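Encoded as structure tokens, the following chain is the form predicted on its own, with no partner shown.
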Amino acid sequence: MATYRKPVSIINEAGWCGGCGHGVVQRLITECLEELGLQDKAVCVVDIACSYWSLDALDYDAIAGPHGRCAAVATGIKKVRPDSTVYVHAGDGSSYVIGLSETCYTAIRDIPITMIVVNNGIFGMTGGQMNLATTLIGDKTVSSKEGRDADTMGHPVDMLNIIKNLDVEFAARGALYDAKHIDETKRYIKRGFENQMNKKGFSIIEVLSPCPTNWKMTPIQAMEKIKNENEKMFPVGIYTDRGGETV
């Protein structure tokens, strides 16, 4: 019989809102690192946003870079500590809007880090503003109160469709709305860490995640939104994999 326990690397509670997906992502990260025996080599890079809570929760070396600069900070750490397992845990606003240049140039340079991007379709920590990359058409935010309008605010963009063309090691997207997809997401995250173990290149794993607080929904409603709406714009699966399957 399998015995399930809390990862030993989680040493404190975190301050995420009820129903937030960041805690699930953190749990998957720590499970993968411990299963691979990498927890003592881990260096966590978080953003000055929702992922920042990991600094209090985890027993890892960690740093919070300037907002949006996670990929650049992780690049610097990997260059001076090449034997460390360096990973980013950041949001879609940090990774695809404020830090778009840093993310893309880390991918272009094929830096051997593992980047985990939580896509909740909104700027969470700063009050629920529209995200130009990931907020869906029609979604209401504090900066798109009547709903996102394509004529004035543009369309969301599937960033993995862009990043996969930059000759990276691995790009995949998972989701958190049911056990099957959580398990699939974990496999993608573990693959990202295995690539780093094996001295391979840049791995990015995006995770479709709920934000009940800013979406003004219950946690159950938020999960249904991911399944029925967000995944249509952002399909889950492997986008590129030098060693195997692509979408």
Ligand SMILES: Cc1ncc(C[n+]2csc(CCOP(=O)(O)OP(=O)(O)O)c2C)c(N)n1
The other form holds:
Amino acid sequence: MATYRKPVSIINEAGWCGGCGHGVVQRLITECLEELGLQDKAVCVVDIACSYWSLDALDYDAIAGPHGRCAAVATGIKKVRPDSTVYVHAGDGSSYVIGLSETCYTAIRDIPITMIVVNNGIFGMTGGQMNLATTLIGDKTVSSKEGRDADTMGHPVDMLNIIKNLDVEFAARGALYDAKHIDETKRYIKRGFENQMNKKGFSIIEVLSPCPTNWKMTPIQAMEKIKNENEKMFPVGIYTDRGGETV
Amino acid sequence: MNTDYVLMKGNEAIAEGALRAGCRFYAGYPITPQSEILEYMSLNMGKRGGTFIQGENEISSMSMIWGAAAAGARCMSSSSGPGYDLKQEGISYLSSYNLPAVIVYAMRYGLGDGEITAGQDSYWEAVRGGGHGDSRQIVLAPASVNECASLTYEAFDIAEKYRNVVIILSDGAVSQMIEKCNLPEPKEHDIDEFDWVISGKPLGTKKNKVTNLDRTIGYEASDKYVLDKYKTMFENEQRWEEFETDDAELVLVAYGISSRVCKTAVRQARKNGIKLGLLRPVTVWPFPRKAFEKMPESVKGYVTVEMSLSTQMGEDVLLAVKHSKPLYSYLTTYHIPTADGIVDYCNSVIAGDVEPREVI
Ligand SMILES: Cc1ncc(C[n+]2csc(CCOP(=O)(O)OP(=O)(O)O)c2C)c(N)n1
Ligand code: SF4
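Can you switch from the form predicted on its own and show the form predicted together with the ligand instead?
Every component of the complex follows; first up is the chain already shown.
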């Protein structure tokens, strides 16, 4: 029987809403770092959005923002401190909308960092506006009140389908709606850190994650929505793996 | 004695000065008239064991600097005009945690895309800028290739001394001209020298959280820290050069390329019995107010010589003299001033044909 202990890297409470996926993601990150013995080298890069809570919650050196620029910030750190384990924990607005070019060019440069993107289909921190990259057609947000309409707002885009063509080390998408998927997501994240440990290239792990507060749903409804709707547009799995091993 | 004389472009001297100061991280995006800094770094940074990155734009370049500076490296970026606008976000972030970094602004003239030639009309952006929020940057204005190297070299020490952004304010002319230059001694910087860096440290030891300083140490402590620091910088860092000011009746105030022409103008005017002097701010922030306090009684007024459309530095002169003397401004927009033009203008001032300026 498995015994669970809280990662010792988590030293403060974070202020995420109940049922939010960010906390699960933080937990998986810390578990992976501790299991790989990397916790003493970790440098955490968070965005000025809901992932910001991790800055103080963890016993790691950490840096925040600017909004959208996390991959570039991590690039600066990793170049100066190649032996540190530098990771990004940021939202999908940060990583795919305002910071699209930072994310893509960090991938193109194949900077050996581990980037974890929380795809919650919405701008969480600022009150639930539409995310150009990830809000599904028809989804209502405070800035698409009648539902996202492709004619005026364009279609969402599966960024991993683009990033996988940029010759990166590893790109995968996980989800959090049941134990099996959480386990799978953890394996992806761990792989991202192993790659960094082994001096390989850029790894990106996107996580389909609920934002019950701004989706105006209960945590359970939010999990159901991911399973029934979001995952159809954003399939989970490995998009590219230069190492070639199956996870 | 360092006999390391070379012939160099201003931009190259800035880049070499930075490398010799131990700058080991550069990220930037091309724009005239500063691109040679980036090009020089692309060739030479790797040889010194540092990192050169041609960023996808100025914003991301500054974000890389935010990370690299937090990780403890001496780092630099450079830009001009519209590119410098995009650096403002990064400068504000650097200022929010009080991280040292050196940013070069080689001014080009004009609004929007403007011209690619020299100008000094971004004085306000360099001196009053710094992005959103309330911060100050030390702004050093080289007037020769030699100063491009020496001030940039020193800028890294100043930046670390105060944990502050230092700006090298050059212009298209100073950046592009080729002159004799005496290069400073190369040195290395230890990225672990300071206790505020992020590096990845064992659990249970003190960690750094690089974000707004007030979020880490509280508003009260942070406000006090920055206000004390800005006051100290203002008090200690004012630098200027005086030329023939002892008995001057009219004092030219100019920096960068304009100040060089002003020297010729002073000599020329004095040959004709006009008592002209020059006060050249080397720091434009802090503006050298102390220099104005010690100006001789003989001074009847000040003339700024600026490559701008409206008087910009002139406002700082009025503040420095507390409106006690009249201000005139000889403004040459995208033309480098000529000594004849300056002397003619001063003759008109003396003849009473020019109205003093308040604003514009
Ligand atoms: C330059 C800039 N623009 C806008 C903002 C405001 N802002 C902060 S977070 C955010 C969106 C957050 O959404 P996402 O990145 O998806 O993260 P989440 O909060 O959902 O985790 C915005 C628009 C900002 N801080 N900086
Ligand atoms: S607003 Fe959404 S993303 Fe942010 S903490 Fe709450 S549930 Fe999580």
